[in-house]
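We begin with a single chain expressed as structure tokens, specifically the form predicted alone.
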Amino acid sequence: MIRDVVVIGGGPAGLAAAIEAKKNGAEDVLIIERDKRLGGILQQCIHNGFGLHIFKEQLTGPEYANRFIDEVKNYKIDYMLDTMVIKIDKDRNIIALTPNDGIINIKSKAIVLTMGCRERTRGALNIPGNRPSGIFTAGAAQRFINMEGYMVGKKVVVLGSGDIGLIMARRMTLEGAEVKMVLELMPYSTGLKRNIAQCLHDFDIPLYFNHTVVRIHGRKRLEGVTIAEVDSERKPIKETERFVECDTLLLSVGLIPENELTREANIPIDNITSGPIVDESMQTMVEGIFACGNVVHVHDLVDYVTFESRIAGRSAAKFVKGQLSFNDKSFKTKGTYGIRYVVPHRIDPLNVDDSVNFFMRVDNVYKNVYLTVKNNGQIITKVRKAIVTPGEMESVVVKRSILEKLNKGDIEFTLEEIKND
């Protein structure tokens, strides 16, 4: 089987990339999805807040996904469900496994990786104690309640203030559970400010910064957790330990891009984002293999995933048609003081249509700063920010006309304190 563009993953990134590839001239586009339906994680996100940037509307996750699923069908884009890709290589050969056909081999002219991310589990935290039932990742609990129709518990503690944990604190409350608290190891939240307000403050759910769970209690079913405050090195303070009775612990302690296929294909990975290194076209460092969405870096909003995925899909179509240029004038991007990472990692101005939207995250909470972009010490652009936090992704747009004037060196992103103002 030979295809123009194969998109691995049928979530929001994969749907948007496939549609954009088709719109831009890729004749034979195929989506491969391991679930039994398209839509990815949006299927279980029944809360609203999706689509504000793309559609200027408040949509639920399934509503947002269905807009794209309908478009996939209108464009007659092929998709395979319940199909697991088990291997890709640098020559864009794909091996997949299906219940009906067994192992299939696909040769693709271009591949777009959109496998998304997964949650960290208790095993990644090494919390002492037994292994009773009642401990879930926030996303697993969300699926049980919103899609399978099971209530996972009545007395709940949430560890981690990521967006899924915050949303599930509200969801459990609405379903009648008592959410006793949300604990956050860091001195700041890793979720959006709007979710803290709408999911915790509106329901009087306390949020404790600098706190963690230090022990699990219970043998068959969770009976409670011991929590403690942590010091500046994030080590629990023994004197602050206290027992909290609960039958459910939800973990919202970080997301990891699913890049097993990427690594197996020897595609270079960014050690900070855990996603592939990509250029302005969302092309990885392997020619003809693109990546977008949460498999590259974890996004706050699905709208941003869609924006990024449209670039990847459009670029994959250009690659198939031989319209994506390659030359040596490729600039690296890097984050310095206060900026943990920047995506995309490399820029070839000749492949930029009008501008590049650079996405990044900061490493702490900063107030009254400029987010400054430099090249060889010269300021390209700067944006004033009243506050930046690790929980909210930042972005800066730089026009192609500016990028074309750069001669050498990295494109540096940094935070600078606003003085005498």
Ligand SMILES: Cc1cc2nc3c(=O)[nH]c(=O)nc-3n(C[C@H](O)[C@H](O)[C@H](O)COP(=O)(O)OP(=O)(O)OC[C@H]3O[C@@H](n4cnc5c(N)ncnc54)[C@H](O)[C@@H]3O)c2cc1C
Given for the second form:
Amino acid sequence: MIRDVVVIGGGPAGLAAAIEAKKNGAEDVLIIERDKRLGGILQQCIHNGFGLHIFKEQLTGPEYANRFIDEVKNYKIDYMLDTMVIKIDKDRNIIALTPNDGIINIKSKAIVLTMGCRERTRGALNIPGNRPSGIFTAGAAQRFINMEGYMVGKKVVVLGSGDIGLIMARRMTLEGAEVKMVLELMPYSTGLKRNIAQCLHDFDIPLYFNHTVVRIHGRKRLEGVTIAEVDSERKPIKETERFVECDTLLLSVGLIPENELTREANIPIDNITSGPIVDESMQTMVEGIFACGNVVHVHDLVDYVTFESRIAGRSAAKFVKGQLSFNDKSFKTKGTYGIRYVVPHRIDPLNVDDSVNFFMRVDNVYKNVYLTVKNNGQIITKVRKAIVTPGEMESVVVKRSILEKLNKGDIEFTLEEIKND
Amino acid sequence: MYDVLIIGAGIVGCAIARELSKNELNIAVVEKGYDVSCGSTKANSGIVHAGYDAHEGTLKAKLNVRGCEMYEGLCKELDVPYKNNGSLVVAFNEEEQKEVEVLYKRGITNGVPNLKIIEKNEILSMEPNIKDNVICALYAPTAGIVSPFEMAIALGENACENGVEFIFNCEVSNIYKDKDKFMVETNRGIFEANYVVNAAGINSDKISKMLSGRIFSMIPTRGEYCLFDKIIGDLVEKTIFPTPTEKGKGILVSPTVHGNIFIGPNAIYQEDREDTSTYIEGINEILYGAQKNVNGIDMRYVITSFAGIRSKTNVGDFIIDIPQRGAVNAAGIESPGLTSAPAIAEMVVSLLCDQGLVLRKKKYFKANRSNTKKFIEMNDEEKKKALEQNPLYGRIICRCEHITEGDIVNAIRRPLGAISVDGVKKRVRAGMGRCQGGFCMPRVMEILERELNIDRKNINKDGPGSYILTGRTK
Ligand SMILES: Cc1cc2nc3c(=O)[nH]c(=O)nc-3n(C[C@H](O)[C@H](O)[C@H](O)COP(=O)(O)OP(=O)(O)OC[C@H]3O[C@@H](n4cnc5c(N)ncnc54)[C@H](O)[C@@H]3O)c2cc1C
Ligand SMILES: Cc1cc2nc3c(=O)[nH]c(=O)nc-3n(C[C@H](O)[C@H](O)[C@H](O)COP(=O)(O)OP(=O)(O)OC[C@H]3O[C@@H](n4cnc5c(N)ncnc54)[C@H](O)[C@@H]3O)c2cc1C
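The structure above corresponds to the form predicted alone; please provide the structure of the form predicted in complex with this ligand.
Once more the chain from above appears, this time first in line as the rest of the complex follows.
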């Protein structure tokens, strides 16, 4: 049997994409999830703060996921759990492994990739020293604590001020651990402002910017870390080194989109986002293969994931029905001054329903700027921003009517200082 | 009462145990660690050297060449990943070119087959990522690569299947003779044996002393490594050495049998025999050393770094002798000890025989290990069969390396099976990939808990004391 749409990954991205594909006329939709449950990373995020944009209320991760899981069930969308996709190809053949049926082959008219991302580890940072137990990625610790009911330590240092690190600093404190400090290599946090307030300030946990861990101590269990301040080139300053006693180090040092399947299928990847290059329909450079959520780029709010995934699901259904037009009227997007990346990477105005929401990240903290969109030197639109930081994704909406009128050339995104203010 | 008691379950102790287990003997291995391969064998370059390094006439030279010859067959027999990838010693100036010629001559004298000196063009066509100011290289087609701890585990496991008893967490503190018997004192009591073999690695000097054998001094020498993601796994195919200096063989760049690239080691003397931590200076040193010879060594792709300690001694050669009647030293086994281990085992057995140990070949010696294939390595037919017998092969636990629950259960249930997270990792690579266990560690613990029927809180990362969980949440 040939499926209409197969969604790989049952996190919020996969759920939303599957529902939207079904709603838009794809008959036979299947979600494949390697975990025992649907919901993805949200299953372990038991704090609230999810859904402010989509549902206008504060939900926990599992609550947010459940709204979509219920919908998947209502729409009678097929899903396979405990099943891992191990290979896909350009012709949309899928190979998966499952305990009951072993290796299965599935052919699909369209595929939506929603594999999410994984955490960077100690190895990637190459922190020298011993290799004792007691070093966890924040997400692994979250899984132990929130899903399995085990504590992972008593005296904790958190490296990295990303959201997962901040949330875990609070979580471990509530569970009775002493969180000594959060260290951040950069002069700014990569986490949401509200998380810094709610997770650190409210609990008097100090946050040190321009600091890192330079050495791991302890042969069996972690006994401490040497920390140091870093200079403007992020090199540790020897004189500032000091020992901090702890039995646990949590790493919250970045997420990497999980694109092994994508790479193997030779789907082009953007080196900056580490996710596939996508267009306005969330279609990758391979026809009929779409992608959305953290597998494309790391999102800080799940609402944006849902937003993006609905486009992917809708487009996949259109593709199956032969309604996704293909012509060369594509524009490339490009981040210039201050903008690290822009998603989507390509725009075909004819496939845009009403408008395109461009997502982007800046490369530093900037105050009082215009976020400007240009084409051929002409300003299309600009938004005023009091502050932008790499920790919070920015977005700009551009109407189809404007995109239709563009000439050749890239759509450029840039930051401009606001003068005479 | 044992016929033979072996001290140390590194590659050398395990190879000797397996060689002896072909015979009707009562054999024990006592090991201070909690698993096989806890010492040097755990962290080294994993190179099966061709045999041109060691000086003519040394034990190292003789046993290296013989060991290299034996490796491929032995790995086949035990189903251990091995690759005969060949090695190059590269020269970038005249001085180094001279050294390459010296090595070539030495290799010929040592009996290394098919050695060849090759020129720039041939080198670059073999290995396009070598720096193009290379002049010439010594090419040794017989060199290979192996997963060292998997090899030691395989030898240990197979010895165990053939009746050898392994006693872990058992440290030898004294040895004396009671009439003709050796009394071996440990933290787990006194063991009696007719013959004793010293394969205690970094502590082989102390054991030699206990056996009133040769007094020599240990010069513990740390070597640091960086292991890279498989993304750059095809950077080089052969093992690339610089020309050696008096400090050693230098910083190499090599593939692993599993498709990673790694670089290292340096050589730092230290008092401490057990400090295997890495230092930033060392990491920078090996990085510089590797980048001098090969293009494309990019630190962004490092997935882990680690260090090993060589049992270097002031003697400069392996010490394989008879410290006292009934005992044999296999001491000071530094590089190429991994390569030489099978040959060392043969030599140790013959030294035992010289002293009266009688060998009677077993009728039912089991030379092959059973059930060792990982699901991912099976062909379609085998996969189908494996899944029919055990649906756990259908659940992937380590997503980086595609290791299934069936593989992990197998690693735990095999003879000398895994009892820790790292034990699982060493046996079937769960947690060896780019995410270094971030995702699979909780699941591996769940499986260990179930299979070993112990509380999850008592599961260690590595040896005793390396606990992972501190208690239940409130
Ligand atoms: C700790 C943490 C805290 C957060 N806090 C907030 C918050 O307060 N508010 C907020 O709005 N957002 C928050 N987020 C962000 C938000 O949760 C994520 O952006 C969102 O979950 C991403 O959804 P996804 O579906 O792309 O990825 P995931 O949720 O990671 O889902 C991917 C799914 O794909 C499956 N999969 C992967 N590969 C395969 C394969 N080969 N075969 C089968 N299945 C596969 C995985 O098992 C997983 O279930 C947080 C995220 C984390 C990690
Ligand atoms: C950095 C480095 C790179 C190397 N590269 C290579 C290479 O590429 N190729 C190669 O051929 N060789 C190489 N070697 C050498 C090789 O690793 C060693 O020669 C080999 O592992 C030695 O094995 P072993 O069994 O003698 O020692 P070990 O593996 O150290 O085993 C000795 C065992 O004895 C146990 N023990 C110690 N004291 C006691 C006691 N009192 N009671 C009970 N048990 C005890 C220890 O716990 C240990 O498990 C390298 C070594 C290092 C360190």
